[in-house]
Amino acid sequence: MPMKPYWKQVRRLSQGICLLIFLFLFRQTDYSGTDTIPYAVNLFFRLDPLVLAVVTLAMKTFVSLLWPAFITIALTLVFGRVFCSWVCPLGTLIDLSDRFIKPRLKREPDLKFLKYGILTVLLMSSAFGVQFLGFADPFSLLVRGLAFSLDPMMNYLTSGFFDTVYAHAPAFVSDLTEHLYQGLKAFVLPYKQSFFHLAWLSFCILAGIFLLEFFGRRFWCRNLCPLGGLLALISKFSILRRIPVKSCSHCRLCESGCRMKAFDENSRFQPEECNLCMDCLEFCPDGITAFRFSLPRPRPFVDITRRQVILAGLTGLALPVLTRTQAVSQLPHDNIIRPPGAGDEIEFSALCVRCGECMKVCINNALQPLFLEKGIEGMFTPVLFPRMGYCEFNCTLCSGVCPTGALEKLTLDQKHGFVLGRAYFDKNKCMVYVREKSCIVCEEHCPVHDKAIKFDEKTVQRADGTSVLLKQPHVVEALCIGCGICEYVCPVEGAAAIRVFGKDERRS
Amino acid sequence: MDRREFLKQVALWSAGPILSPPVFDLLSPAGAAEIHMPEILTIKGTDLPAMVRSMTAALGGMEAFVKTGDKVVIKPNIGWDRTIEQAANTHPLIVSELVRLCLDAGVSRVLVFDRTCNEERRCYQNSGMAPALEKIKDKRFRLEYADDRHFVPVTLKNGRVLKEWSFHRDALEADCYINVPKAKHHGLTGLSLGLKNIMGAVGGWRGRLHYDLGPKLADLNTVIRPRLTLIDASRVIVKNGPQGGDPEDVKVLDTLVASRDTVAADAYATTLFGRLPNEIEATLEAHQRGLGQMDLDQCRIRRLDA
């Protein structure tokens, strides 16, 4: 049948917009001229049904910002798991990446149930105050490794080969070159190079889902990946079902040839783990493959079984207290300081899904991610790290990014008086104070009027007899907002002589 | 890509850290400047682009300043995130007016930067200056952000504190520097002026030149040298400085002043906070080395009408 091809094609194309759309979004997730960022740049978060889920049972309330995510529920009751195939960019990658990466193993365990077992950790976790979805979501995973690592890597390399031109070659070859990155810079590279914390880790997460293909084609999805297995679940009762349901027997092609192996081990299909790639289409040699809307006959089961269930569950409900009898969770910390918009930590740790999007927007690079600083839960969270960079007065962009309401959007009057920490001046180390030398260089950069530091001229004597008029510097706590502008440009060696400290929140 | 291919890319990458930037080694003599009877010019008025045009015509026109040909770096401060009315950066149409008047006189190339406080695009977006300045439609000009790229080291012969610092590619190679500063308050230095306004121009972590700040913005004076210094204080910041933020921080003094001598300008400036020009002391060191006049007995001061 002359259509058959077609839909395919349809696919692919529908892959390859979804795709650009999601570059685009990540391109877009940067400071523009205003202070607002034109478009949904956290739309494929919010369209994510596992987002909705984990949060929705995590803050046992519904997160009104996530109701894109019904969209793609519907989408799946209609159509079944098409979100994984036409939709998804990270599905979009690896199925690119098959042409580098080929299977290496004849006959693959079946590890579909992982999937299944990862989702009930990830419900049963949130259920009980501790959600992880921040280490298996797959779009946390993708904008995070490309954030963190990839994106400044590439544009580590790039800006390397034109700055050493326009450091050394002549004037009319810089010209060149220069007119070449101007032009990728407006399209392609970020505004400038960022560097982040946990740049390694992220890449090799990232980096291993790709290399899972070496067991098999489309791994991450069908073993792994906790939304996939929430759309497959949901996919049970779609309308739109492929036939035959069993493949026919005499060539299997369309058996053999399906990237997600979406049949069982009678060759009975799983219309749960078909992502409607519509491969077997062409597959066929009697051109008997079709899909078609009929009643859902759902099967009892799907592949996992009860004990399975059990055991995923106890561990979903085990982690959390596990998390939470850590020591760590009972200690003052120096260097929580959560961006603006945040609210108390426990509500905060239960909405943040990590998925980057505040550090990958965060003007002076000043949001990084956590490790263990905080223990398991706190990891990929943001912090801002004033040495690093420090939070921009009139800056709102990482609370307008959230996709969930972790941070919640702030105005630019609310953000102003939003108090991230404060700052305290560390004396034996200020050169004011030690090197007896007027500095203040915190009180030119403190934003707030009337600035939280302030200066007393006081007459010093010095150790030789002599004396000096000195600025000598403090802190007003009331009017400090914990910015860390100050810690920022602080001259000193090493640890700055001003340092901001998050509001702690010692919970016993 | 195969194995050769790889290695030649690698090799092209790895070039950048191996190469090590040039490094100028300028020696600019101290006190070029007309120290005796320098010339002060002030004007009083609203319209901003007319005052720089009679200035500058009294000066002799801009031809006096640039030949065709020129290339011309024109450096205001952008430093913060503020808006006009807050008054921490230079008014952009004084800027864009001063760049009109270079590209009138023929000149190849008139650039624009300032190395900012807060981050870069925000503060040229929100002072106005890009927005202004994104109306010149020619292609010898340039708004450009100051990237570390831009920045070579320079060994200062003339440092008295400093010794090396890194400075601005453009400007130091420009045949026309002009100095364009707003009139502000400072916590430190008392008010920041034209000899402050080459903060902008250096790279390096500027926050170690604060300790030591008078004698080392003399120092950094003395590789750049402006053929012109005209100083915004048409609003300025008399507290809170060197940012304000608040409206009772500003007060209108609708006043700019201009001069070929720097510390002339400066010292004149001074004057308009009711101020000392030897209570600032970059001004009182620049003098005594003879960067310029702060005696204001000693310059001709011509007020003009708007």
Second form
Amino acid sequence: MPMKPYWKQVRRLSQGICLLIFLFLFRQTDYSGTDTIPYAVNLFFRLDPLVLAVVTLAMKTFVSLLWPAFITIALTLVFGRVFCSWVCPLGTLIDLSDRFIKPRLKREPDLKFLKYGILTVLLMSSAFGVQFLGFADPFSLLVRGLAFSLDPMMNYLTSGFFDTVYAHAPAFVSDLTEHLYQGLKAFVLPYKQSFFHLAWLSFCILAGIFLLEFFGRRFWCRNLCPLGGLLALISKFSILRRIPVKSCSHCRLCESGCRMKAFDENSRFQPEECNLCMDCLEFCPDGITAFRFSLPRPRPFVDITRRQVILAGLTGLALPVLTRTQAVSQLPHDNIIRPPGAGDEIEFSALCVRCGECMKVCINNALQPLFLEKGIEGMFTPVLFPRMGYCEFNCTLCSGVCPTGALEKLTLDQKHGFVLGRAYFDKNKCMVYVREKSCIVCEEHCPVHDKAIKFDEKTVQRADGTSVLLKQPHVVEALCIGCGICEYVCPVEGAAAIRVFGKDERRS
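Provide the structure of the form predicted alone, given the form predicted together with its partner chain shown above.
Only one chain is given; partner chains and other molecules are left out.
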């Protein structure tokens, strides 16, 4: 079945629709005044076969949440790498950036083997229990970059602009812009803006993907994307094939204009590198280029040598060994407070893809990404920072948006009993103990039904000779769930007088 040039317009329409769906789901991954999210906001992660492969290897079992990835695999077996150019929102944004970023190199180096090397490293390290998907998966990089940096920047600039208009512009101008601002707040801007650690790093990583376009079109997709590498391997068995299999010697317009460089040094077409952008249908002056369904004739060759595969495999094997033999792995991590629904640390690290969705949806901006506190393998994983925010007692949003089940979906009753950590008083800082002043703020805010903070009444002799009856607080560990609100509201400046610590397995 030949495909005519109008399929390029169909592809652009598909890209636009998928990008709008992605942006809509991104905005829905947000607190909007309720504890429910009616949409599968993590849909794109669940469609990702790379997430399926890595998580399955890391967990040594199939995670049922990821079954939609088989839809992508099926489409790839039929059409080839259609996902990369028709669905992937990062690929669409990269295509849009072509209008502003033009390649600067006259001769681009052939680095297609790198995506297979990165894929091998990810799969091998996951098989041995350490998962690094968050550093390379396109959806993790895109969502995290948008949530941590671009979204707060957009909200800050937009709000700043309208605040300036309201403060300095004539009243009629403010009246005109009010409807626009309300519309943006309803459909574009977040309900409540959060701010994150590692925002600069997330921005630079995402921006770097687009700046790679200076080296060649779709540089990330062709050379570095491990999802693209996995889909390329699957597409070798696809039944949709381009004809002719070589570019015409008198023309070669399809070869020179191909954004994916899907022709080898002998001008032979490589179907695993083609993402069905359909540009070549327009390039061909004779109109002989077409795509037809036929039985696959997969070639064993891919753009990676046996030596490179072995090197990548050894790297993937070495990474888990290095992470388990570094000094930080031997330290207790009771200062790490994982979100509600997180299991033991090994299982959580194997399932978490560092997408940032749980942090984005957190009502109180309490969840923040780790840096190197648990080594590089823990980077970008979510932890609770009680001094910045607390875990809302009646909220289960974070466990509801997790795409892989790293956070088990909790009912409200389960959430009320889920223990994140334990609180402890620092009697050297608490004003009741140190300054002999009355303070019951922490107990007032404790959300558990039987307060986890109790008081011992004690008469204290002050330095001036007067006596005062004080309520000295203490924590009942059996009742504390470690939500962090006591640390958040503690009026002591600097570090709080009551601190929440996570559940370190070696000390439990």
